[in-house]
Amino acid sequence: MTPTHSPRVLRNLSAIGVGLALGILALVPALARSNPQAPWTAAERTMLKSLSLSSLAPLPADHSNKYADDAAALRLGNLLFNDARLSGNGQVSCATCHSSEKGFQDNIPLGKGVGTAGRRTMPIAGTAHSPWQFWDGRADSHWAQALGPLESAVEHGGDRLQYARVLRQHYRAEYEAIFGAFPNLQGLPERAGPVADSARAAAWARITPARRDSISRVYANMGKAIAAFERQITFTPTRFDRYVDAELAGRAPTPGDNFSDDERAGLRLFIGKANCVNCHNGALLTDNHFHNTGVPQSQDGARADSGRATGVRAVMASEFNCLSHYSDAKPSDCGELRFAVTDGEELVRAYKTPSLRNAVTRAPFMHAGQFASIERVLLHYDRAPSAPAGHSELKRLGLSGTEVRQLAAFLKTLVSSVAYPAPVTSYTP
């Protein structure tokens, strides 16, 4: 299979030595692996350290968004994230699907905005570390990701001129303090944008190119403000992190953080026989890449979905990608996009690896909620069925029922709260 890792992912994998550690782990005696109380080997300790949240690198810079770490942009983005006026029916905000009470997702198979989406809502925590957004990676930044749902006919269902009017009426002072003067909207229709609605699309086409550009600039800046908020949504340490940090420091974990025999056995399986760390590696327990794992079609069976094969074409053509007119990056900053693999069977029905942090709280699972329980997910990976299209990367694992139970027990140690900026209801300069 042709390697498709992005430059950032390759750097991360190289930094933690996952490949080397996996090779060494293969040599660990079976007796030690089967004994939950056996001491962790040097190779296992290296792997455990790489998986601990204490090993997470600082937030990477987003060169395409010069406001990514701007405090005023974060406050404005916080307001916009929670504002249902940014939708076609005035009832849908970003927080509708990305609920802070549910770890910034919604626990339903397919996202529901003004209509029903074709995929499950992805959680936001930690995604600022990823070069790609969405299940198929059709956006290459947080701010570009924020824009797609806003004009989607089944998510927010609005258009960029509508949103520009909302910002001008309700957030003009905040906007201008960050981004500069707001463009003149006089003489323009109430609703217009390059959307599926034919009337609004036709109205957009009648606007002069210069004025369309000024509106699109406001739209892009909306996304950049929302991104400044979203990139601060992070995971907090779990029992697993506290257990590993204590082990590596040579001290006994506190009673509440110590692992049971099943949890230790599940962790050994995770980094060994079950091959989970092939994709769920690093401190966020994801390689931020795309894999075909033979997941069945969505529950209704009617939605054709090619995954990354479609997503990579979308991101390359996006008017808001890293190389676009609205990006703040130099072309040399856009290596992920410039060197992205754009063709090959390995992209067909390949979906982004989600973080396993808090995963057990996010049922139903997979990109369209195909599996109702974490045990059902583990059985799928154990059995390695053929993919509906393309080629599955899975190989049969031969796990016993006990081993499936132990893996599930370990995954439950990866639960913690999600940290995020406190909601704001008004602007404070």
The other form holds:
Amino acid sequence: MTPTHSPRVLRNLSAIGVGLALGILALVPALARSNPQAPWTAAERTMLKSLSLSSLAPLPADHSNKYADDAAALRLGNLLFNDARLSGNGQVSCATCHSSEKGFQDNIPLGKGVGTAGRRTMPIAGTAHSPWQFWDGRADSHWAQALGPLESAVEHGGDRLQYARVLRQHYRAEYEAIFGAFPNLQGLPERAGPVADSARAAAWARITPARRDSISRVYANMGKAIAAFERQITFTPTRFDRYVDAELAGRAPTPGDNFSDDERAGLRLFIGKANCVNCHNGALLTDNHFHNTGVPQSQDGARADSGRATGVRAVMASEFNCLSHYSDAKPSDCGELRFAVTDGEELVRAYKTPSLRNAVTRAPFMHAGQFASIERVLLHYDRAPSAPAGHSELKRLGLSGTEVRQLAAFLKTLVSSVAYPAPVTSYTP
Amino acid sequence: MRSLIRSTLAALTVATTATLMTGCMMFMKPPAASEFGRTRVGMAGVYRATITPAGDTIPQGVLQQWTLHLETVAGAPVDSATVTIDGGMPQHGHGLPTKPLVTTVLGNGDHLVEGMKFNMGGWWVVKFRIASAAGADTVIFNLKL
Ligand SMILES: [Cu+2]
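Now show me the form predicted together with the partner chain, since the one above was the form predicted alone.
To see the whole picture, the full complex is given below, headed by that same chain.
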């Protein structure tokens, strides 16, 4: 027996059907919020794809450093990164603060070398993708960046002539194989450089400009070798990446990589209501730009810190920037510097957006370790307090306790090991 | 008592203003799709401008070059104008991450714009302020990234 319906009944039924469907459609966004297992929309999938490590662009060329991808420079850089003879007291190397065992950072509020730095040590992984280095972007390449801590009185505490002597004594063959003949240092003082120490600064001023230039050239080359090493410090895929890649390929994630309800809800908040993805975007979860997010002034760092406002002035004036005499770039390769915003209120207390890869392992958080826990970080984003100076870009979020927990759960899926070139034990040209 | 009332009133005014202001920012909606064209006429109706980004889509997070074509509304190409560029994200209350400039006049109304960059997704506004013998005008482009 076939069911019989009059056409009118059918029409009515289909009208009810359409009505119901529309009703359900209207409810979908609400359902998605309450049902963490709701499928990702097309727009969300596009967003997820952009955040996966699989979408990371190839390592960008550094035109300012012609040795950036040179294998011998990388080996020398690896040695220099770990060499404490490159310091005022013979005890501090880059690795003192950027420890490979801690993802190239140190888990303390302010970096500690010969003295105490004014800000928190930044992890190095992935920063070859950034046009700016430091929290305030006061260097525009890895090699120029490396030359900052080396002559800082509170970090390595040495000077460029001292370092040129260390290189000449211990790495001459390696150096000359890459950069050519080592300059003659005879008749020069033991220590000299444009540093805070007045005796060494005065000694530097007494050296002829031509000899100063040849010492600064050795110094820049040291930076270029260290940069060749740093470029190869990279992030490896996290559970988040494996989950997204499986999701986009339409296969089930392997059991350990599947997301819990909290993790999915946290991810949905991250790319939705909580606006995190405005700044923490792309495969490294950073826009590599500067924002004032109303982070309080550091309690320990007594001096006022105006962030990018002073950082941009420093990079424009730097003797080692992309347009400088020591750079290998053509002016047309220096777009970021040439078109940088150099003034305005937006730069005040603006800091570089950190990558959120491994962020949860890097307590204390922010540029001077102002926040001890991820929960405290999320509370800050929820409340969006006004900034100690300048204007915060944040807006209040109105997160529930559950939502805070979900965001924290999601951030914990962004953890993986950092890959880096194996330590060099002996040098073989 | 009176001062208490006064300060309460003052506090209320501040709070209301603050709510209204943040409200405005948050509820500011991007304009209709028809306002997102690559050819636009200036606010004062003096110039018509066309932007041609290198490549079809506008990428996020990298410096890019655009060609800006300028002509009077009557269709005469304009080569001798002073052009300044600014913009930002109205919903986020910030400007452009870079300071783009017209670096070369290519001729026949075409100008090379360098240093253009957009560091996040959403609704962006780019304003070209143009001045020449034909007059002063501002041409505003809306972009969706
Ligand atoms: Cu924005």
